[in-house]
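As a starting point, one isolated chain is supplied in structure tokens, in the form predicted alone.
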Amino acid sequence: MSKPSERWNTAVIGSGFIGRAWAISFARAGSPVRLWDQAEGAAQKALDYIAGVLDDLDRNDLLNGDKPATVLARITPAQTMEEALALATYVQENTPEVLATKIKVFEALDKASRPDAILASSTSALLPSRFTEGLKGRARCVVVHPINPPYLIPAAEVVPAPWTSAETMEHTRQFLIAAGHAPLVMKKELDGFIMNRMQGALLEEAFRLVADGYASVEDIDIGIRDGLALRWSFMGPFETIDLNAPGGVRDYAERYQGIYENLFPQMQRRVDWVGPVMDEIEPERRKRTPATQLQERQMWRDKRLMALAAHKKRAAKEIGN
């Protein structure tokens, strides 16, 4: 992984799960990070949390050869937003998914940050045009939406508003790559971006299959966990079908399009996720993971992701990307 140049001083605004995860990612890549949260003491609590995560990352050789103390030293809690923004050339905002909040925060960021700073939002649902339109510096505003946690999952969506400059998009892409990420650079904004639309299509079908009595919750999870996800963990759907027919992607489409064409009309019906089907899904999930164990299971998930990231790193060196 290449190190960001010295020009990438970063500020992380909001120190919840996503904010602290971005701080780890940027600091691990060599960037100085100023971490600020409006809640008193929140940034320091985030730093304490980060300290524990860095030890696990170190055990999996996921700190680019640095020691936890070295990475931690790159992250500094800021007392004010202005202090956090003073040197930042890249700002990652992580406030609640409330439009009025985003508008207010981006107005403040636009006024207080350096004029050459990129202002990126982690929003997973709000289009950037909805909270940046009235800003003087709107051309430097962009959405950079991570898949949680971003220090373990490198993909990040880069979504422009209609007025986001090409320079902002390219500099954001360069920074993310330098920080060890895999940017998905969208050509224009769209509800759900890329990842939520792809994930949503799969979830819609999963809910239908359970609601209509074709499969259990665990059967669906097995199909992804022990089936499709094994390929998807190192290649995407287009490469998958390109390799699944003798003549490549066109050959696959010509052979199998008819199957999916037949399925498509059957998929044009929604099941209410919180309707009767949830009375089947939730008890099955709680039987496997009691509510009191959810946090413990989340920690298990992150450790499994660390192990997978370590494996992919080794495999890329030994086998190639």
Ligand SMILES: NC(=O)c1ccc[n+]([C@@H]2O[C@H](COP(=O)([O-])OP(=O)(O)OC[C@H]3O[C@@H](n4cnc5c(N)ncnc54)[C@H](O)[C@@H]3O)[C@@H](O)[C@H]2O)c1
The other form holds:
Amino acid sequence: MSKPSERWNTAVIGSGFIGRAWAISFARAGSPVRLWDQAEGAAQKALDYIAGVLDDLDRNDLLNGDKPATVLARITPAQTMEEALALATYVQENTPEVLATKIKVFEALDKASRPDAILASSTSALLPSRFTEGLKGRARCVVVHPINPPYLIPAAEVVPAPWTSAETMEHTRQFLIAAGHAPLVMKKELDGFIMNRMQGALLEEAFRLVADGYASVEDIDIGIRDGLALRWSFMGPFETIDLNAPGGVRDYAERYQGIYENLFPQMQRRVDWVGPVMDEIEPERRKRTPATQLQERQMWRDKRLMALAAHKKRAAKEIGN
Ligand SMILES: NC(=O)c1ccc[n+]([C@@H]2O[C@H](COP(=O)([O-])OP(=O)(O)OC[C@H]3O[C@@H](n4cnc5c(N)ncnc54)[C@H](O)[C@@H]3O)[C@@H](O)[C@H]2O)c1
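Having seen the form predicted alone, could you now give me the structure of the form predicted in complex with this ligand?
Below is the whole assembly, all chains and molecules, this chain first.
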């Protein structure tokens, strides 16, 4: 049976952490992927890394029933950017987070790609208007910001510049869904997009609580890991409060808004993350995970994420979404 994203032909530009991860995601969904990186040998190196990840995904039944070799065969390194772009109807750019680089790369992409191709950037924090304004094809440019690694975390933020066309937004959304992603579609661009604004609010409070001597680093991590995040791994904050008062979201807001209103003025002071508070945070973190074990722990995190993705897929089937 053909997969929905076989209609799409993709190019991945830049094959570092994020580029290689998108390549896995698109190929797993059935799309041919051309991978190009300006550094010599980088795309081939990414392919070797991808081969190892595909075996892990297979063990967790996360390859849509395909064999690792079948998915791998859909990804081909290209010798030039032009070769990568020749057939692509969807291009995902993953070069370093430097404005001048994004401007240069988008100029090249706009010139060398098919005129009907969507040009998407993985940028973490650059607004799309900052690197697409002068382009002839600016209406087809958009940000598609993933969470690392996108082959395990489905959410991706779709962010328009003021001139991105409605058609580009809709086609991007459809492509992401076909590729197994969960797009969040912004109505207009904003610093931090959505997810980093949410994460930023949480981190600001975490730093404040430690800096002001209310809690240890580990206790804050317990509060999220063994508390709030259990629900958040399958529902968002709005659905959470909708289910936490007998009359739903309005009832929750009427009952509990006062608690948060009282906290808000206490949350207006910023703590310098690398100021004295870091002298407390870093030793506590290094005691639990020594610097020499950070890489091993990153691999552990990805294995836990795979197990969670497998569980979520099974639970959605058995219990419902
Ligand atoms: N790492 C993350 O957690 C994460 C998460 C979401 C978004 N992003 C965004 O994704 C983008 C890529 O980040 P990364 O972590 O993969 O970086 P990275 O350093 O791992 O990879 C960047 C790759 O781009 C290549 N490159 C540099 N200039 C190039 C050019 N002109 N043309 C083609 N390739 C070029 C480099 O050789 C390198 O392989 C950034 O915009 C970043 O903000 C990163």
